[in-house]
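Read the single chain below, which is given as structure tokens and is the form predicted on its own.
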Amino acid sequence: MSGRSEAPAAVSAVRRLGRNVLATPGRLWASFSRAGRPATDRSRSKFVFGNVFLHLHPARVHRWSLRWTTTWGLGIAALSAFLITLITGVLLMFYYKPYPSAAYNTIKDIHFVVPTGRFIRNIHRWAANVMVVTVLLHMARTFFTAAYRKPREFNWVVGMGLLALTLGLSFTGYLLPWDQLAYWAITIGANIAQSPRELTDALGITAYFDPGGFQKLILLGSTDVGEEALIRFYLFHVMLLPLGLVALLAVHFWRIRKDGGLVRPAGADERLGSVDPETYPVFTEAPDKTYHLAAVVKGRTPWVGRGPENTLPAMPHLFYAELAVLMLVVFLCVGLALLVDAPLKELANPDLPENPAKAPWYFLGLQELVSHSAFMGGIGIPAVVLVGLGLIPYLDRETHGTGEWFGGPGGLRLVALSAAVGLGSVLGIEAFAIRFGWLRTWWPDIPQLVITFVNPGTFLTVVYGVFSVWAVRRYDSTRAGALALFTCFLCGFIVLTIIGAHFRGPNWEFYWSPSHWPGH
């Protein structure tokens, strides 16, 4: 009896199996998707919110965030240059062997025979140049759109911690190779951390009290670039700097969404105009029922008085705008790839120093500066940058003009009396400097603290802190003054680069081709 009366409850729980079998890619996805399809406002939200990677996104985007001309996609341009650096360099490490007596040759390895090798490393070279332009760019952008004020400061300073680990991981990735043009750019590097020697040197206290001589030796773990360079190099490039990048990525993230989402001017809404309900719904499933609220209190937060009118879901209006601006970064990357070889001269030799030796190009503006006073233009001028630009979100305290495009008192003509001010000094200085030479040049034994301090770079910082003064006078605010010191020093980047990049030649001399450098 026993027996018959298992028999059934047999079969039965086989056939729930082989139905539980057929079953199980469905609820495989159900359970990863767990909101299911994003076809309503609500699953839509689920699928923001129940996502480990895209919870960081609000669940609705207010429609002016949504047009190009507000961001033009810059902050997500740099996070996917990011993870294509991210993706190439991890193909690479496969083949890359961080010691000197191989690290050459595994390079050659990868450029010549690993099929494909050439593209991958080609791809992840111009993919860090891109993320650092877009950095510069996105910085520049959130500056001249004043979205750097309340309740966003924080994110502002969080940003030019990302914008100095971007800057980090391109340059320890540039001594990996351990060619001639990696290794004597990263020498000039650390000639540059090593800057202040200039000034303890002058005041007779380096035997007591050498900073330029500690950082240079944290930065390369030894007095010359060789083998302890080369894997504390490797040891930043591939784990601390992209550690500390993630981390501040997420953070940052968090803050826009925190802070209110993107900043707007005050009168988005207005300037958007009504839309047609039945094209932008505010929200695509109707209330089935209504509430009354006998009370609403003003409160503090950033979302006080911004309702879902002229909101959109995250998913798919946001998400599909990232993957637009993804895809336009592999585009650029892989055409660019496709065209131009990553640089690989010759193996690096300590005996014969490359004549120019140039930093990489977004630090040719400090060696520019260096050239005339290695303290001032390698740590005085920088910090005297790096503070400003930290103290801004707390010095202007001022709502006129945020989230416009060059807001605020003076706006674009003040823009473009400081670009012009701004170029015109640059060069002005530059050219008198190169025509006629500086201090040293007239009197050969003039102090060196005179040199430090009174020289070519320190005459240009002085002559835009003039001028930014004058704009907070003339227009009675500090924005004006921030918008005339930025755009001075940003025109004043990209000169100097422009100069150590195509003008510079052996010796550091000028010259205005490199078909006019002595022959050999």
Contents of the next structure:
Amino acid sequence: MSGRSEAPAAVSAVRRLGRNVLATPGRLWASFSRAGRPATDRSRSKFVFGNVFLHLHPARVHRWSLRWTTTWGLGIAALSAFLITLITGVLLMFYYKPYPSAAYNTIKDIHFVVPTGRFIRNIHRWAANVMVVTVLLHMARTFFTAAYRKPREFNWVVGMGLLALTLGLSFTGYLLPWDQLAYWAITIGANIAQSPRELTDALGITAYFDPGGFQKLILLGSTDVGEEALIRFYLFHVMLLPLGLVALLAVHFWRIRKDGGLVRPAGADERLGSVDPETYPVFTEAPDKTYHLAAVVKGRTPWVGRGPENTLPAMPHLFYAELAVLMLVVFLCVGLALLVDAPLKELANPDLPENPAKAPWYFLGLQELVSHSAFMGGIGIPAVVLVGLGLIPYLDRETHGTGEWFGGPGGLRLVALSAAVGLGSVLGIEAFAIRFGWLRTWWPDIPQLVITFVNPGTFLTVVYGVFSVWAVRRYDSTRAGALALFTCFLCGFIVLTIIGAHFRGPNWEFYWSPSHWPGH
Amino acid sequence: MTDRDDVVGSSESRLSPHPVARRDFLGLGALGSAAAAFLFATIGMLRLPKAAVLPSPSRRFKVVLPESLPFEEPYLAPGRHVALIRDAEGVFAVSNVCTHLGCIVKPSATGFYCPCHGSRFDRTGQVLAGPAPRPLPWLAVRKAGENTYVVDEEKEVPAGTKEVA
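Right, the form predicted on its own is done, so what does the form predicted in complex with its partner chain look like?
Once more the chain from above appears, this time first in line as the rest of the complex follows.
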């Protein structure tokens, strides 16, 4: 060893050190980015699958999937809204204390004292609303383009779970401000959970079998909305439901890839025509082999039997599109947050219900049904709708119209007819019930069981069901029935929500406008 | 099993094993017991969130009716969701929690009404209108002195049970 340690070697080691120091920023960047600048087909692909956050994406994406009219970017918009609520929610957790004596005051502090607190809370509130809207629209898009069909059936079911978790997140967040709005909305929500008792009471079996009471007890940890309920809702809101949502989201995205990407109609390649020569290069090198990874994917795969002519590299085409959607959602939430404050009413008062006491807007359709029968409106009909929606891909096994807007027998004509029937029947039955009352108005001693099963909500459900059976027979197609039913329920949901939000006043009576409400 | 069917001259012997091989049986048994363990652990964990002792304060309380309380006029027990009513036959207590969705009903000229979904009840709690599925429950009342009564909110009594004043 000693023989080798001569002066020139020592000098060169020091110089090598100096050179390494100078080269460190460049090497740090090179080791960070792994693939270098995404300039060639190869490096653009490596940009995607060499990155832990991006590799859920395909390296190349079909031009059909990139058209705005394919998806309107609604799934990414819902994800963007979720990310915004995640970030703003964590910020709010710095100050919020989930205890009845403190909760309301900390929200007030966030609103009036904490720097940017009011702005962040407004964004959180608006992003949550945007998320509910975009999730519903995303579901409608998936339905109307028949994208739930084989092999994507189960991803539709996963989507149902995501819808339920989204509504659950919104609902649990509603209690946390501990104001009058929160307190009474949650009291009503918890009693909807208890509403199977309406049925068990009428049958006289509540003493032995009480699923309603059990649900309420698990939700509230007590008989009333109190400190136990607040800490439980907090736990659900910041921990259990977000974890569940993230887990299901991972499954949802992963399955999009595994089920062959976004849905495309059979003739998509012919309809797309040739690539615009101005487009960022489709190929920078001639591909000498087809994409062998596609061989392990089951079913109709993107690139089996044809070259990747109609695909574009995900970097930049897909990522820039996604970034545009994200920026649009951020812009929307920030804009709304600047214009309209999140509400904060008086401190919760367990002795004095709000009049009218209204649930969050997306539950007002349910509340309208609940005002006819608690069990059917709160549990029975929503369960029928959720199970019905989940079963759609297993009942509709047709292939005609997949990937087309309003595809399938009947098409847009049937959707328009269904919208007319859906709107007409919901408006008709509600107008009738508001003008003439219902069974108990005419026969005050009528048994509760009759009202539970015969009320405007169940009547409407039966009308929609009969109409969709008619559509199945008329077009000899289950897809036609699904189109009819989904359109009808969408119309029913929208109309009932508007009635609950705008036309219901004190004592849940009908008013043409909130300005006609009697003064307090 | 199927791949053993074509063995020449196959018959029941120790060379043609039972349809479920011994190894498979042990493996399936292990898998099944693991599944059962997870299932019961989950059920056991769900026992925790179901509170055995409820944190609410005592549901029995004492109330003093004003000497001047007219017959048939509901008296709202302070801090409780219970109305006490005195008539010629005696005193009874009616819960003020709506049987529809748990809002607090308010006294009106004819009885009670609920501000949440418009249910209306008469003075004895019978449903007159609205979505309420049941009458307002009557609660146990016991006389404990001059104009003093003890109400037990836990104990429901049949409608018409009155404590002689």
